[in-house]
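Just the one chain here, laid out as structure tokens, in the form predicted alone.
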Amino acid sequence: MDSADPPRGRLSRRAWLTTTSGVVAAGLVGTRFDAVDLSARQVPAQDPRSIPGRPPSELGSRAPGERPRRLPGPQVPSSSSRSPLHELDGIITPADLHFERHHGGVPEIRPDGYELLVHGMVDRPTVFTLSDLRRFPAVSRLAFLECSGNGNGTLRRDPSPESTPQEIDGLLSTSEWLGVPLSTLLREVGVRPTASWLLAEGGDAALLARSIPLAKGMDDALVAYGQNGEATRPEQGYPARLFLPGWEGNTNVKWLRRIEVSDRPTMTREETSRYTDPLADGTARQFSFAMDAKSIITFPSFPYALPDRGWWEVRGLAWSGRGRITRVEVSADGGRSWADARLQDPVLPKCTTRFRHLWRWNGSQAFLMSRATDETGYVQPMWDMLVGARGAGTSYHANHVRTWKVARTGEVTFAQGELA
């Protein structure tokens, strides 16, 4: 449903406070009901109640009017495409929404012809068809997927006012991933003792590889060959890709053709000239794996106007690569003051969390925010606290609050870079 929909956002208190009540007063109505007769009812014409409607279909389809759409980005042609969060519900993002990110664009990969091959560092090096992965016992994993340069716009003093949470921070979807541990291969093939790094590449035209520690690889890894219920989706890395769950976007290798056990990382470009982190002493920080703790609020948010004064629920979603999503709190006054929203079940490590927040706007300029913390303690920074660890030149894991300025007139803009 478009979050931009009034009766979605505005709520009394009363409603607020008497949901449960009115759940039990709808089953008291319903009771009642059921033994009215309604064989006397006028129905229009056009009712739909009226004629039978159409018949089951081969693929479903979106209801009319709901058309949620992937962003692509700017460049001419586009290496990622971003997914609506503001226009989404719950946690689960639609795969064909998934946010998109590669190197030398989608391949074509038959899963006939497709293969995996495990060697190095092992004793039994092996090559891996599609129907050898399926073969192992299955897992699955519910969590989220981020490019680690999402929100880098936002490092900017003076980002556009008119950005939506798509454009913002569109490069994070969550989705269930079903496949293969990764350790299970990696047992199969037999890994030697002083083994400690991976080398995991795709089979695209940009061959992208990155040096994975051994570690993780036997942790929660897989080798994900399903997506929400179905096959992993061509620009998600058919016919199978890496998953390294609550990791940076690029460590997930796509259309994953090789894994080669070593006992130090390859220092490929995607870690050496990419993928790396200034800091603020002129140094880099290297291998920046988990994604730090975050959280954006959809609504209200640009292009969204706030029609009337009153109580309205304050929504976003919260993340974090370490673990579970703890607390979020939420500010009207630009982090002067603070308030605990509440977390919709489920809570999950390394997953999206949904947050809300019951707040009465009394007409005045207000200046929102949201503030993530997880399991581990970690507390998401402030824009300033960010950039003067990491300097100005950083690009990555761009994980600082957001806020949202909602004026007089309700109109709600970004406004980053009024408080930078």
Given for the second form:
Amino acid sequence: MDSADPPRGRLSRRAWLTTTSGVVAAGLVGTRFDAVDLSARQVPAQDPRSIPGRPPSELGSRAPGERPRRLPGPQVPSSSSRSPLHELDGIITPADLHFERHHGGVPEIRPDGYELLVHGMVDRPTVFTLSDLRRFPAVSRLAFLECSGNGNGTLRRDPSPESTPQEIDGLLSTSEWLGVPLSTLLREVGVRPTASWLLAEGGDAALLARSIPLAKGMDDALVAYGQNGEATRPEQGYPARLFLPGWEGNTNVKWLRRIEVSDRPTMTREETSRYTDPLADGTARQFSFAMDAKSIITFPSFPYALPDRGWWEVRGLAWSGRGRITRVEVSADGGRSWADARLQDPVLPKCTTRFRHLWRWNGSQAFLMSRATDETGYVQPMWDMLVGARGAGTSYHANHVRTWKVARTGEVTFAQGELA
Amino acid sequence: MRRAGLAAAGLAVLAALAACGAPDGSQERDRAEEPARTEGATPGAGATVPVEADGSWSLRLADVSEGPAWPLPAGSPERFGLGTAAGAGRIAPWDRDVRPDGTGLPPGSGRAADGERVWIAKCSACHGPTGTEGPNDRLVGREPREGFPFGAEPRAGPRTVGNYWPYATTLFDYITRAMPQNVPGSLTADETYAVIAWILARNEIVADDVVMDASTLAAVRMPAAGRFVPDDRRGGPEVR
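Given the form predicted alone above, what does the protein look like in the form predicted together with its partner chain?
Full complex below, order starting with the chain above.
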């Protein structure tokens, strides 16, 4: 879909070769964002040992040189922004860098006026306030959230080589989500035995609505009011959102105001006109909820460059909406040979897993790829396998292998187009 | 959507729901009226969910197990007694979704000629005077008239109401929620029926003089009806 197309890079590539910070790149190379305030940071600071530091504060902030930013889409007004995957390590996305995708802007909802209505095929139609929701036994889990349009820009044969992981796959973030299991709320209201679906509706200007099989609601669905230990952010659905581990982002209805229990889907615009997957045989797949296994190398990637040959740690993220990641393989020769990467604990179901692979760069041109396998035995496909299975018009659920080219100069570019 | 008019015969019961309890007689009544089969909730095999009301297709969810993933803490009461009972007056203003069988459609009516006035005044700035010019989503267009090439062809052209939407009722549901985007939900029921009549007429799906109302809208058969199939991805080695 157009709104999920990656925005393009802006700063010159020389800029990022000259800087010297960046946690992800192990202090050797930086990002183009560094170029912006490069001069400020090159002024040598006073020896910190020679004067007392500043006192504690109510709210922390990032070190002045650390400037990870979301990247809003190019259209005005934009309806999405992307997480800076290449400026983060580990698996958690800081809440202020969590990706955004919304269909009617971010609403301002006061917590004291918030109500969640649960009705339909239930014995006791009920309105829950935020304090009601918080009083139920709570659970939390680490889980990824991904827009099903994430990465669809790479389905074209010629995506820009100057694409960052943020531009390619930044509609992906991971948080600790806290809330009340939807199964608890459904038990409280008494679901009728003939019910089989829910309609989940947001309280935003789009009243975004999706039909959700009741079985998911009775399994691991959460009404989430917490994100990474604090209140869910407005951009992620404050005061409370639906969280459906492993399912496409759009079904995780934000600003949740209504759940109607029913016995059939409503066929909303977001499950017919959008978020459906036309296939080569003239049909379109509908209710394609689960996010299949996927991975991306976040370093080395554009806009980084390797200044030296020698040992480098290839780093990336792998995730599957169907369970745990069991294996990630890395290739440095465009897929001819593969080696197992190390999976860093914790390896959790329906959560991003960090992988690392020690690689000795000999200075010649290399094509770096990663390939994830999940606990169902699903192996992340190559581009031609995915398009072969669905058709060249496929768009959502673009989970094929991503490729980076390391040139002899050390410059790294996105190589999807080049290899195709 | 209001329960009136729902006929829930022959739908699969999810075994997971057996745990939900039946504190008053209402479930017993439903059961007596609607003899249901139990299927599809075997752990690991996923759940089977009916999609079409006539049972013509259902969805198998390989990734969902019989819940709940988080059992309640030991000693939890039958009910926590939280929340406030919601009566019909509380539910009705929010319960405005519309289903393919027409359930939820309000009274009112409109024709394409009235709809054109609504369109020009309230929609055309973003969707173009004939629904084809943009800048936002293109709503009008039947091309390509043959087949459904959107999966096979990366450049099959824009997906429109005329070539891609499986249900006409979705227009009512969506416009009531989200359009016009600058003042969402501001159209009256008559205006909504009228603008839908205009959109469907421009897409050559209904005649110009059709009176659009709850029954005529639910009866519209869309060119893309029947194209939509359940997700057949299941995990495992096969790429789909």
